[in-house]
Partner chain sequence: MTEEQQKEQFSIAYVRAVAAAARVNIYRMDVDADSIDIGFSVKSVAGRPQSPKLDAQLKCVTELAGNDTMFRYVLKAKNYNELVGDHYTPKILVVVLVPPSPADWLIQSPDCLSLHRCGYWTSLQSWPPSDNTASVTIDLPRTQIFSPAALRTLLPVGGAI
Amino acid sequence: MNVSIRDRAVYETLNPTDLAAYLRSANWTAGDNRPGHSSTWRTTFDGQMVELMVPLNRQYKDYVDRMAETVPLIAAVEKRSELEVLGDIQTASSDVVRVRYRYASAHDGSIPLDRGEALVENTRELFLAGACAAVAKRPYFGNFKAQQARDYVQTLRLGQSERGSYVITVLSPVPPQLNPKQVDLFGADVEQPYERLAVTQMSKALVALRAAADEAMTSFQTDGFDRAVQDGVSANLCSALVGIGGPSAQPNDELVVSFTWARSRPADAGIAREIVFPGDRFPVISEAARLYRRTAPAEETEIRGVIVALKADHAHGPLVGPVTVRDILSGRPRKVQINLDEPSHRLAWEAYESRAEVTCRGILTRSGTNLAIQTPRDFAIVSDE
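Show me the structure of that chain alone, the form predicted in complex with its partner chain.
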């Protein structure tokens, strides 16, 4: 579709850094660079030299007018649509992951409204699972997830919807490759930033999960899932996929996760670009998630919050007894009970009276609806500083 982009708002928000990353990856040659003013790029078209100026100073009255000239010129030189070029520029510095769930019953690419929220939330969980596996491989990531993974997920952005079918597009910003010598003989990045590792780990894990699911459906064995942990598969990853499909997933439904790497940082050619999960794999993947959780070693977790209840077991003698903390670290506030030793219990009284927050580590267990920390350690009052 040949569309001329006339919306000034598009060019007001077009990032010169993304534009430069795109031009560099498209083999335009950098010319004059005037910091704080503009950069000039050159290429050839039909034997003629073409020059493109990227404005850098928004104080200039015609900054947006000049920025609005860049996309049409690039589109004309590359003989592509302005929309395609604009999309590539806006994602030049990001890995783009597209999660598409196709309902066999829907022919127009739409999805039920009440599935929309679940689609976005579970896509986030998918990324978090990949990011956690990039730090350490485990069958299940409980409450205590690596801070690096949690910080990374905060940087992700939801891209614009695309024509054709309902697709969640996630942009994962990645630092540009500044040193071309950072690749080995096969063109693979030898010094990958964590942002790239997290996404490639998710790709590898999805490939391994698909293989394990296929094996389990034919052999009725779960060994493949055990081996897949070393490739980054976890209960979290499995649950996220199943959550995207929803409780009414049909065998003819299809979930497709595809990857487009940032132009500013080429990726290893051996990493899968697209992984497909037919709807009939979801039951066995759901079962894998349950098995992972059941067999995973108990994981230490951290809780934090104010003390909402505490009591002493005995009227006389050591000051010990259950302390209930309203934990806020898990996302949704929840009450967690801890049995502390006497010194920690005295600290708990002090925190309770001053309404101060406390932290504690230990193994989180569930008995019915009650949550408790076993083998607590490092109980402390959170400092205001």
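Residue numbers count along the first chain shown, from 1. Only the largest set of C-alpha atoms that superpose within 1.5 Å between the two forms is called the rigid core. It should be emphasised that the depicted structure is a prediction, and the values quoted were computed from it without experimental measurement. Compared with the form predicted alone:
Show the other one: the form predicted alone, since we just had the form predicted in complex with its partner chain.
For this one, just the chain is written down, with no partner chains and no other molecules.
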């Protein structure tokens, strides 16, 4: 049954750029283009030329009316429902990643509420792991994750849920490709924007992880996981997948991650569009995450916050001794102790008296509940600018 879309608010938010990207990808031909006014697109339907006008100026009174004419016409030409066409237009400028988890014990497509929360949170971690690997390949990304990766994750949007076991949809906006044939001076394809690299890296890493898990199930060796690090596999990626399945994952469960690339920026045909993880791979992947963390080299951490305590070892000697910073970069405030040399300790006193924020880098260590920065460097007062 084809449902007609009557809600005008839908067309008020429809983006002309997304609509043009959809039409181009669906083999409509661009005709007259009047910048700031409208563009014309044509195709053949039942042997007849069909013309569609895309309004380009939201200030015109008939903007919504003209937009409301586009979706029904495209649906008629393509013999699809208006809702399907609308959904494809709205996601034309985003890479769409679908995470589907099929619980063998659930037959109605529902899941426990707490598992739904874990599914969303670990899907976020899955994207973060891919984004970090797009910056650098490491077996484990600890407390310090590239700012570029953290900023990217903030741009992601949770799309409409879909049928098919339990599916969540994540939209990753990507800049449009303005010149599909653009190459650099040496004839190679121009480098993709980071938003696309983050998603394609996640796809490549998932392919490598599935292969490594398959190998380890019969060889009981870690060679495959060692090699997979260069493809972007990390403890973070492994933990995210295991977290999606949850502690009660069954061998007959199944996790499927699929990719639909933005129509505004075609992707390399060689990139995997779907990766499947049977539930019986999760114990192997969980163990790989543990080994990655255990063998990963110590990683520098950046902390930032205000000084809440400090003292000197010598009442009348040089200013050296422990300084405690209330760190805010980890997402959850925590107290971290630093032992500073005399020049840095003088800066710490200055920051403590003015309540200014400080920043420092080093190896984060834990002793019980106490956190400390070893081999601190780049200690500085944060500028107000």
